[in-house]
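Let's start with one chain on its own, the form predicted alone, as structure tokens.
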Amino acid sequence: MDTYDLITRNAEEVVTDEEVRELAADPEGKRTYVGYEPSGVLHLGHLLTANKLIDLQEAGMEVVVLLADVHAYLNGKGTFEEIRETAEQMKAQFIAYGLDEESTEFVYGSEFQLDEEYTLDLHELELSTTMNRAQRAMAEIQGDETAKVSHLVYPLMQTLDIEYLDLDLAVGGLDQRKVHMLAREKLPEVDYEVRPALHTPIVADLTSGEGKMSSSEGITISMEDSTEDLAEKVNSAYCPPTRDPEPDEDGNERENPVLELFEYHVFPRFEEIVVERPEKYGGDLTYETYESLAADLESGELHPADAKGTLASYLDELIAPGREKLHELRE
């Protein structure tokens, strides 16, 4: 796999391609990263773009995880102090699950973001941003709650975290688009040149495959699960024999939501996959790649009992480090 390749692998967008693949053809020591409020347990929307961050050190890229302990505050995840406690936590669990600790750089965002400089450009993008303009950038991180004036502020400190953690790339889930769409506009604003960003892909919910999988609702896996919790969790998924499933009653769109933690997981990480099955159903399966995983489920060669019981091994595999770490910091 080339370079830009792999720096592209999973991408749901790239913005823009021209951008990126300048960064591929010099990639050393170029900086990315992405920003977490800190939340103390990894989950598998954390561990999607963790595998992207693994892809870009793989690359030669130096990799910053922002805990964002002042935006987490404005969004009211509680004080300082509790904070830093699960920025703590959230760390060891990174490292554990495979990002590279010698080219990993952790940056709390007080560490920077209350200085002087950093509040002053904060204040001009203020001066020059709508209300409307930072709501919207705001909106699919806001979700449902009312809006603060501290959500209005979140989105311009993205922005200026871009320039002042001295950045080559941005990364983040698709639900950042939007910020970063803020950030190409309103950087030069401030003399400061925009950067490329990647939008990793949001996993649809596991139980129906509509949506995205989400914490808050109980239906994700994190490095919180035990063996026998995440086989459990995987075994209910919803997964029909195709990559495509048809809508609904309601119409509403849906995806196959172990196809895609197959795709965006594990294949990312194992050089191969074995899905093990007695002789009398045909024996062991192995697969090298994502595309003829899926187009064995599709043509009944595997069944999706087999893919599930094989999709929860593996996650466990990934995720079985980060657990004994939480056990570790627990005790």
The other form holds:
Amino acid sequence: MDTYDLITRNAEEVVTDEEVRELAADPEGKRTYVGYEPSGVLHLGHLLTANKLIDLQEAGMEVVVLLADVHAYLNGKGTFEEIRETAEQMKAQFIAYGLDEESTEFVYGSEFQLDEEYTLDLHELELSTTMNRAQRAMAEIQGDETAKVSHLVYPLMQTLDIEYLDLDLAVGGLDQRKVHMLAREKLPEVDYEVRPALHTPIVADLTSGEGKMSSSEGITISMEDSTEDLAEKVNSAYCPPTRDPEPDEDGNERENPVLELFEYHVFPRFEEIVVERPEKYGGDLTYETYESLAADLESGELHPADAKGTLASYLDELIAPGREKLHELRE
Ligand code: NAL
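Would you mind giving the form predicted in complex with ligand NAL, to go alongside the form predicted alone above?
Okay, now the whole complex, with that chain kicking things off.
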């Protein structure tokens, strides 16, 4: 696969394509990052961006993982001590999942976000940003609660971090796009450079195929799940024999979450996928590409129940090392 294709595979959006092509022409030693509000247990949402980081490491880039402790605090996720503790657990799970320890730098936000120079730069951004603009940038991150002043500071700090971590490419889920757009607009205003951004898709809710899979509602798959939990969750998933399901009765768009998980989580991490079937049902099926598996689901060659069973066992393999790490940490 050429470097541009590796960098952009499974990306929902790149901003701008021209800037990312330039980066792909000479990726060696370039720095990219994802920031996460620390949480004790990683779920598939975290792992989607982690897959992208693994692609970028393969392309020769250095990866910075920002453990965004101050951001989590501003977003009401607990006391500062609690957040620091969960950040440590998060780091251990990322490494267990497969981020290369040599080329991954883990940084706590609080290591630099409380410095005088940073604070003054932040105030300069506060001066040049309307409340309305900051609030709009946060809409998808903040959830439903009433915005506090802290929620307006949050996207401005995320903007500034791109400069302070000296990054060449910002990576995040599609829910981060408005912050990254704010950053592209604001950084030049305070005499810093614009950086390209790459956004990963958001996986649909497992049981309905609608909206997004989230830890606050519906079913999420996390590193805490046992093999049995996983089998049960995946088995309950919505999986019509198509890539493009009809909207529901109320006109809400639907996706096929089982196919999405194959596409975004399984195929990027395995050379080939084997669907084990007894001889009397046609024997094993082997797939090297997502497209061939999806085509077989659509034609009826691959039964949804077999697709689900296979998905559950590959996901189990992916999360097993992190699950063990979590158990060790808790002993
Ligand atoms: C991501 C988050 C917080 C701070 C960041 C700073 C720089 C780059 C990325 C960052 C967390 C993210 C979330 N906003 O919603 O999880």
